[in-house]
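There is one chain below, alone, in structure tokens, taken in the form predicted on its own.
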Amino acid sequence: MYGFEALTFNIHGGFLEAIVRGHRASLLTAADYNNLCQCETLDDIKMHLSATEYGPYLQNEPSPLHTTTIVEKCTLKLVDEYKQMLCQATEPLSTFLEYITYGHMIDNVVLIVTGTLHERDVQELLEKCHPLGMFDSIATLAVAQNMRELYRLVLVDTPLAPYFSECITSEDLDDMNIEIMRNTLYKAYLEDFYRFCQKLGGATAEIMSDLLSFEADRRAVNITINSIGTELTRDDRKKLYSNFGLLYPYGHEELAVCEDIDQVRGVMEKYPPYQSIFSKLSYGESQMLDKAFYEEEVKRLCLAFEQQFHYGVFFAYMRLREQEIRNLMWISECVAQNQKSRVHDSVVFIF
């Protein structure tokens, strides 16, 4: 049920909603992507991007360019825009914007812990962390030997602390445990974000519940496919699924017992919104599944801008910009490695 958000929304949220809609207008179009796909070198890509809002961030970079530099500078633009919006936001929008970064925090924690396990240099790992997911004590993650220490020494003072209650064990950290930790944290985070959006009510609750449900369902499918052939039991697999979404609860029951990609496909085709995703794939094929999910997500994120007076546009814009950076990374890698025939394989057009 809609409230009277149209009456009061603009008092605190109107200016920032206008700003984020302005940012959305600067996203790269299909024509931009077609031009980028024709580029022969990374300097050509830089030249084309100089006419977009990425121009000021790339203009002082010397040749020869590297893919990592392009991605880094494009991410810096996203971080600057995010910080600008966060500075001007009031409650509850400021909390909503902070929630958007918790996913990056989880990824950064997992990156550092995994890297330390494989004896990588901490400084090198910190450079690979996403700037939106940084927090003060992140460098000290390297000292932890198990989940309990990880929580007690570092994460107890971060926003992720409440999500750790389900995965504190004294088991030593290994690749399997770290992956389970990542998915358990993501599950707790998505459920918490979902509850927060429901509490906000109105159009924000309606639009965000659709976007977060899609995210939860996509994670359930990925967990299922990635755990096929591992020692993860059916019950353990089911514990990693979020307790909301279109697949909850009956789809989760069926996914928990799937033993190959075609069984997953059989479960997902019972749900009309996901039929179109799986109809693009041939049987036994999972490589293109990520792209199909990204395309569906982009479609849903663009629809969030069709309504006004809600916070979903901030989430949608951040996700669309992150997708754009993934596209630029793929195009740059293909150009750098002389694989231009594959350049369209992973590019997801936004408009």
Contents of the next structure:
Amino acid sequence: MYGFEALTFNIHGGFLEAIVRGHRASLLTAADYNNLCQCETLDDIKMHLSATEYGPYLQNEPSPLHTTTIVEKCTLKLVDEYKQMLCQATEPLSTFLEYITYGHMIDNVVLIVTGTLHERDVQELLEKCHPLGMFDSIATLAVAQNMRELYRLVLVDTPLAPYFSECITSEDLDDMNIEIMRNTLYKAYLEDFYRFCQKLGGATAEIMSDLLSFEADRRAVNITINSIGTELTRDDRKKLYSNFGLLYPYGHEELAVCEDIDQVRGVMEKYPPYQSIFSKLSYGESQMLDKAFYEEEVKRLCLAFEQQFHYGVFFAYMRLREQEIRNLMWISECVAQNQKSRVHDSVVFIF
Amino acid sequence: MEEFIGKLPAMDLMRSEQMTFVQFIIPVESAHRAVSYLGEVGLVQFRDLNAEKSPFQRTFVNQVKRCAEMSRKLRFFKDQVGKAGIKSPENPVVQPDVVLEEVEIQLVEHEHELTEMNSNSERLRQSYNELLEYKMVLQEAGSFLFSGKNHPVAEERELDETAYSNDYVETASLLEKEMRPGASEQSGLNYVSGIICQTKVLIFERMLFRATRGNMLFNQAPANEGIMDPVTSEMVEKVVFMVYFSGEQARKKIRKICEAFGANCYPVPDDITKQRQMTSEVLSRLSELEATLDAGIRHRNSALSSMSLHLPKWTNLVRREKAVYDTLNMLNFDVTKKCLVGEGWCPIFAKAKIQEVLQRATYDSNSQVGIIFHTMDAVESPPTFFRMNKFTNAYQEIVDAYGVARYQEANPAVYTVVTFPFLFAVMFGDWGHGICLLLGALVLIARESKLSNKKLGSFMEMLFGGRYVLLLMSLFSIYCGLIYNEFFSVPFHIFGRSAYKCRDTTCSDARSAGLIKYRDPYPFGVDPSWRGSRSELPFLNSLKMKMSILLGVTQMNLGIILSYFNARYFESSLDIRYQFVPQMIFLNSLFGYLSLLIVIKWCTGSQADLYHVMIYMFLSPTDDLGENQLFWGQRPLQILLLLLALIAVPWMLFPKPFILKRLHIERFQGRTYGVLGISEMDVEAEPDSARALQHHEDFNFSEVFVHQMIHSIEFVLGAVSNTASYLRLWALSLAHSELSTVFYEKVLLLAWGYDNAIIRLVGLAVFAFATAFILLMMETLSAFLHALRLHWVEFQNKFYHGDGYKFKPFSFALLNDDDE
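Show the form predicted in complex with the partner chain, please, because up to now only the form predicted on its own has appeared in this conversation.
Shown next: the complete complex, the earlier chain at its head.
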């Protein structure tokens, strides 16, 4: 895999690449979204989806449908596809596929820990977890009282264990340091994933470094915006940024001292790829930023399919499907709550 | 000639049924009935007039949704019936016609009833499981306790009603009784007992170990029975465990861990008498619950079996209704919104029937207004429709796999019925193997009625679908096998005695000097004496090679003749004059002549070298043929044929495009005098109809010319390469006979040479397997594929366009297939 991956890639990766490209072909198109946006009830949505790949997953649902059911079933389809691919994958693709789920794993850990902190029922929390980020002893997270215990009891068995080295403290858990933990973990995860992809080399490294850099930069912006006005110090804030990406290192220094959204904007507009994102927003606005980032991400993910013989397509497909499920969730919610005027607000067309 | 062809009886399979484009204008009140009657007739293909509308913007979307919901319920019932293991009755009760609305109400009731029963039995099952688990824990944990009895430790019983999260009254009360203020908490050594899934034990133990920093003792024993999961109704293996620990903190943690792992904890009294008492109490409750559970299951089964009587009927009804509404959704409302307008294709012969059915629909629905049914013109080409029976169907499938015939084009399936099995047999000639195939085909045909209802595997389904192809293939291979005189590669003297005999009685020089002919030739097929002789292969090769060329030239000529019939049918004299005639001349002046030479050589027994004749016919046509002369006047004939072939090439290349161009210009000039405006008016009147599809006829000379050039080159080169391609008949036949010889001589005869029963048996087994798998399966497949290729490429490219589309009528009879 050193520049000659076209020679050998298909030996192990050809089948799955074909599979994933086939899956990609079944993503909903703009025409589908237009039809979905015109739906009057959730049953209409079900009916429309039954003509797509989601059909078999939704056909046995009884009629008063809920948004959660639709999302759950759609996620189930993604999970089934993921598991099928994982079963077929050989090294290093299988590791790569596993890396894709670590993000969900971090989110699940944070969800459960926060939930237990607020004394929610564990079972209820487990239902909310993303099925891709499940691991065996996830329910035991509720037992832990502080970070050290969390690590020693549960996470030491999971792939997340190495990422934890930075945030083991004996402090009791609270909302603030859970959030810091999430971001530290995420930082470590992204850096690790980035290193892993660089190690794979070839087109995978090239494409994934672009995608992961974007992800890291987006997280940096989000951390900055969210931490404005909190007690997080500038140094702490800077520690949460991942050590790669387009903004690293100079952009990070500037972001670390930002005090309001317009300063963030000022920093970001120095970077041509992000200029277009921020030029869509009016000054002082941060609501639409998420959507703008998602749109940019989808664009980049779609481009990953333009090249062959690399693993980026798997990452891109999973992300696109997740975006599609987010879209479906938004559309269903709008339809269910009779907010059809807002239906276009957060739908990101994929094709 | 023309008259004779005109007088020939109509061949149904030769050309598609005459189709016509029809329009229905149906009053709303009788629409449903009319469409469902049409579905029973099954001879109308509706056009979707609402193609631009999404499914839920259509008129009958609610009914479609209702049907979908009902079929979901029916699937649920079917699933439940299947899970309960109730066999659906062979012949379901014949009910008077049911109405959709009634069925819908019944379905809702049944579903409600069934879900209630299910949740009841699930609840019961859950409490039953808990009791069962408790019983196991009591048994196993008791043994842990007694084994540890000699340690003088005051053990404390641990109650765990919080971990015991279920809130059923009967079990909860059971627990409360256990909450006596019994043992003291002096020593601080506590224990928790419970039960957990076997798969989780290891990680559970590890977690406990970590949480208590190793200060605990973990005992486990597998439960002796599996426990049925109430949701998935699968048996789950469980393990009873008992954890000893000390301290209040540890207990909290352990409880949380138990909860997280879904381990059910049950209290176990440390006193043996109490334990016995508990056990007996649990046992009695268990037996009670079992009785209730059984009664529940019986009740449910009876409900399900009564339901399963109606199930096929309901499923059928719902499926039909859904199809009817789907079809109604393809219709358009007219301006007044009182009528539905539908368009579609139907065969002309069905018009009377459709008319009658529509009248019946009007009458039955008490409609004031009749249904208007009339034919219209369509620009679009009609669909192709052949009326099939179960015999011709498989052959038509073979042709359709290449391409569906253009409307009214000559259908190669007519000839494929015979030529396909025959060409197969030429490659598969062995009457022993043929008999095996025949037996297989006969078995499939004999069990036809039974197998056609069953769902077969993909391989079996293919075999079953092609059973009549298989039948003819086997019959022809018996015939060809008799000609080749092959029976598992053993020659037989069936039709009399061999024409050859040895030179003397010892027959010692049979292999070296050969045999002498002493009587008339063997009456049918190859003389058995050829087998094993030195000249067997040269003889058979020459025979089969020449035969292949004869067969190929015949079939290609048939293809070109069919192109004549096509041209005649579509009244295109251009194609006859500038395509059919030169093609015929070209093929026959070269390869027709070769066939003639072969026949002459066979008849006269001449020694002429045909390769030489053919090659020097091109290289030096004027030279003397010498000893290769087969008949008088051969040289002038060859020169004539060569000239004809040379003329035929530009003949098929140039005139047609130029004539087309001239015709186009003439038509274009003539149009100024033609009728104006009619087509435009129609388009405005009915924008949705098929007539609106404008027919643009742009004439592009260079395109036409290039097209013609490609065709001519393809034909000229194809004449050579296709003829060569027919030699595969010889090659495969040779391969088949050689393979079977190898298996017969090198396996069976070799093993028979030993005087040992085991070796003979092994030899026989190997021979049987090789015959069955290699000769009967692999060789059949390869011969099939090659026959397929000869038909698709060599035969059909002479005349077949195959760019039509199939007639897909709206028919209830076809519904069952695609749904399941």
